[in-house]
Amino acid sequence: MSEKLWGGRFSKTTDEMINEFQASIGFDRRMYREDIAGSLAHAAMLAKVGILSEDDRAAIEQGLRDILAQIERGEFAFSVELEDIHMNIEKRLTDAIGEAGSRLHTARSRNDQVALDTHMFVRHAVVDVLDHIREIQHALVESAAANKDVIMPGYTHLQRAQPILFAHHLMAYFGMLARDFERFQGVYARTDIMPLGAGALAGTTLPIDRAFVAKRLNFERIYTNSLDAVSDRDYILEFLSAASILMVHLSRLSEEIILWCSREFSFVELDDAHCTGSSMMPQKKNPDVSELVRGKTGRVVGHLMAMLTAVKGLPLAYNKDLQEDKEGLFDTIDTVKFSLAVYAQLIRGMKVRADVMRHAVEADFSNATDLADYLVRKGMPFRQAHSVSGQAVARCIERKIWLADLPLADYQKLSALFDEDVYEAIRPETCVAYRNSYGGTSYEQADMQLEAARELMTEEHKIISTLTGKQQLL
C-alpha cells in the first residue's frame, strides 16, 4: 500500500520519476505562511462548529506555530515524496501531535486548500506591487519637479515633432503607472474571494462555517459556487495581465532611456551604479538595467500566454494542469517587484543634460507647427498656414538654416501676416508656454500635473495602508 496521505486506494507506491514530475514543493514552499494561516483559521472554525475538540484545536495551533518557526529558522526539511507544501506541513504536524493533526484536513480538500493559499499569496503580492508602483511614481515626480523648466524635443515616429517639457514627458509615464495602480487594485478585488469550504468540487456534508473563516482571513467575499471556487484562476490571469501591461510600460521607458543615454542623443547620463562596462572596450558605459527590464518584459508576457493556454481547455472542476499556475506567477511577482525597485533607483540617479536637450530643440524644425499657429492666430485658415509653414521649412532646408535664422523679408514673401514678433513666437520657451490646453506641455499645465500627482500618491498611500493591514494573518 502507498504511504502517501492519499494512498489508501493504491496498492503500489508512486514511481520515483512521477514523484519528481508532479511534485510542486520546489516552488510552492514559498506559500508556507499562507498555508499555515489558512489551516489555523480552518481549525478554529472546526472547533467552533463542534467538529474539533478545544484540546485538539489548541494542539493543532501550537503545532502549526512550531512548524512556522522551524521553517523560518531554516530547520524544516521539505520532502518531494510529500509533493506539496500542504502535505509537508500536515505530515509534520501529525508526526508532532498525533491524532489531532490527522483531524485538521476534515471538510477540506487540497483543491480548495491550494486555492485559498494562492488567493492569499496573490493578495499579498498585489499590495507589494502597489507599494513599488507608488515608489517609482515618487521618483518620476521628484525628477520632473527638479527639471520642470527643461525643454526637450517631443517625438513621433522617432522624428522630432514639437518642443515639450522634460517634466511633461516623465509625467506621461506617471499616468501609465497610475493606470497600472488602478488595474492592480482591480486584481486585488477579484482575488479577495474565499474558496475554502468548496472541498474537492462539491462542498461538504459537514456543518462548516465559511463566513467565519472568511472573516478570520480578512476576505471580503466568499465563492458562491464550489466548482468555480476550486477551478477559478481568473485572478492569476488578471495579475499576469496587469503585470504584463506594467512591464510593457517599463520597457517603453527603458527604450527611451537607452536612446537618451546614447552618444547620439546624450540627453541623460545614468549613474555609474546602474551601468556596467565592457570586458574589451574601456570606454563603454552600458545601460544594463534598462536593457534587462526591457528583456524581462518578454518573460512576463510569456507567463501570461502560458497560463492562458493552460486553462483554455480545462473542464470543471480541478485538473492537475492548474499546478502550472504557480511557477510563472511567482517568477512574475519577483520580476515585477525587482524591475520597479531598480527603476526607482535609476530615475533618482539619472542626470538630466538640459543643455543638450535645449540645443536639440534649437537645431531642428520642431517649431514649425508653432509657426503655423502664429498665422492662425492672425486669421489665416490652418490648412493654408500649414502650407506656408511647410514652404518656410523648405526654404530653410535649401539654405541649411533653421526657422529662427530665416530673414523676415523671406517670411513676408510667404505671407504679409508675418512681422517681427514671429521670432518670439517660435522660440522653444514660447512654443512650450503657449501649449496651455488642459493636459498640454505648458509650464502651467506641468505644475498642475505635478500637484495632481502628489494628491494621487497621497490617496494611493491610504489604499496601500488599508490593504497592508488586511495581510497581517499570523
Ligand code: ARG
Second form
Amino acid sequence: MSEKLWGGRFSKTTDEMINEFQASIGFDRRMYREDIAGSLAHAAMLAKVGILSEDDRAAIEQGLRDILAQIERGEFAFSVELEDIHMNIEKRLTDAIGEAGSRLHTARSRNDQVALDTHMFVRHAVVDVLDHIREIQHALVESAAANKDVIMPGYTHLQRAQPILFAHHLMAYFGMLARDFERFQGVYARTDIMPLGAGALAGTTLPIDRAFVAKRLNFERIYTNSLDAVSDRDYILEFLSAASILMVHLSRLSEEIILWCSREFSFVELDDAHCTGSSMMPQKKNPDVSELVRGKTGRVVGHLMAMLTAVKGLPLAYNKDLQEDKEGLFDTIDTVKFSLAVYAQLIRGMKVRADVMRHAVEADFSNATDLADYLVRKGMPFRQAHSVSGQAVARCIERKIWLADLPLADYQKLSALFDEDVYEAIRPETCVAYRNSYGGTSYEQADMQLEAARELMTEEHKIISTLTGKQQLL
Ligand code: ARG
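For comparison with the form predicted on its own, provide the form predicted in complex with the named molecule.
Now the full complex is given, and it begins with the chain already shown.
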C-alpha cells in the first residue's frame, strides 16, 4: 500500500517524475490561509451537525492553528510527495493530533476544497486590486487638479486635433479605471459563492450544513448544483478578463507617457527615481516603468487565453486540467497589483511641461474647428463654415503662418462675417472654455469631473472597507 492519503487501492508508489509533474504544492502553497480557514469552518460545521465530537473539533482547531503559525514562521516543510496544499496540511495535522485529524476530510473532497480555497483567494485579491485602482485614481485626480489650467493638443490619428485640458486627458483614464473598479466589484459578486459541500461531484450522504459554512466564511451565496460548484472556473476567467482590460488601460496610458517623454513631444518629465539609464549612452533616461507595464499586459492577456483554452473542452466535473488555473491567476494578481502600485507613484512624480504643451497648441491648426464654430455662431451653415475655415488654413500654410497670424483683411476676403473678435475666439483658452457641453473639455466641466471623481472615490473607499472586513477569516 502506498503512503499517500489516497493510497488504499494502490500497490505501487507513484513514479518520482510523475509525482513532481502532478504536484501543485510549488504554487498552491500560497493558499494556506484560505485552506486553513476553510478547514476550520468545515470542522465547526461537522461538529455542529454531530459528525465530529467537540473534543475532536477543538483538537483540529488547535492543530490547524499550530500549522498556520509554523507556515508563517517559515518552519513548515512542504512535501511534493503530498501533492498539494490540501494534503500537506491534512497529513501534518493527522501526524500531530492523530485520529481526530483523519476525521477532518469527512464529507469533503479536494475538488470542493480547492474550489473553496480559490474562491476565497480570488475574493481577497479582488479587494486588493480595488484598493490599488483607487490609489491610482487618486494620483490622477491630484495631477489633474494640480495642472488644472494646462492646455495641450488633443489628438485623433495621432495628429493634433483640438485643444483640450491636460486634466481632461488624465480624467479620461480615471473614467476607465472607474469602470475597472465596477468590473472587479462584479467579479467579487460572482466569486462570492460557496462551493464546499459539493463533495467530489455529487454532494454527500452525510447531513452537512452548507449554509453554516457559507455564513462562517462570509459567502453571500451557495452553489445550488454540486457539479457546477466543482467545475466552475468562471470567476477565474472573469478575474483574468477584468485584469486584462485593466492592463490594457494601463498599457494605453503607458504608450502615451512613453510618447510624451520623447524629445519629439517633451510634454512631461518623469522623476529620475522612476527611470533608468543606458550602460552605453550617457544621455539616456528611459521610461522603463511604462514600457514594462505595456509589456506585462501581453502576459496577463496570455493568462486569460490560456485559461479559456484550458476550460473550453472539459467535460463535467473535476478534471486535473483545472489545476492549471492557479499559476496564471497568481501571476496576474501579482502583475496587476505591482503595475498599479508603481503607476500611482509614476503619476505622482510626473512633471508636466505646460509651456511645451501650449506651444504645441499654438504652433498648429488645432483651432480650425473653433474658427468654423465662430462662423456658425454668426449664422453660417456648418458645412460652409468648415470649408471657409479650411481655406483659411490653406492660406496660412502657403504663407507659413498660423490662424492667429492671418490678417483680418484676409479673413474678410473669405467671409464678411469675420470681425476683430475672431482672434479671441481662436485663442487656446477660448477654444477650451467654449467646449462646455456636458463631458466636454471646458474648465467648468473639468471642475465638475473632479468633484464627481472625489465623490466616487469616497464611495469606493466605503466599498473597499466593507469588503476588507469580510476577508478576516482566521
Ligand atoms: N491540486 C488540485 C488542484 O489544484 C486539487 C484538487 C485535486 N483533486 C483531485 N481529485 N486530484 O486542482
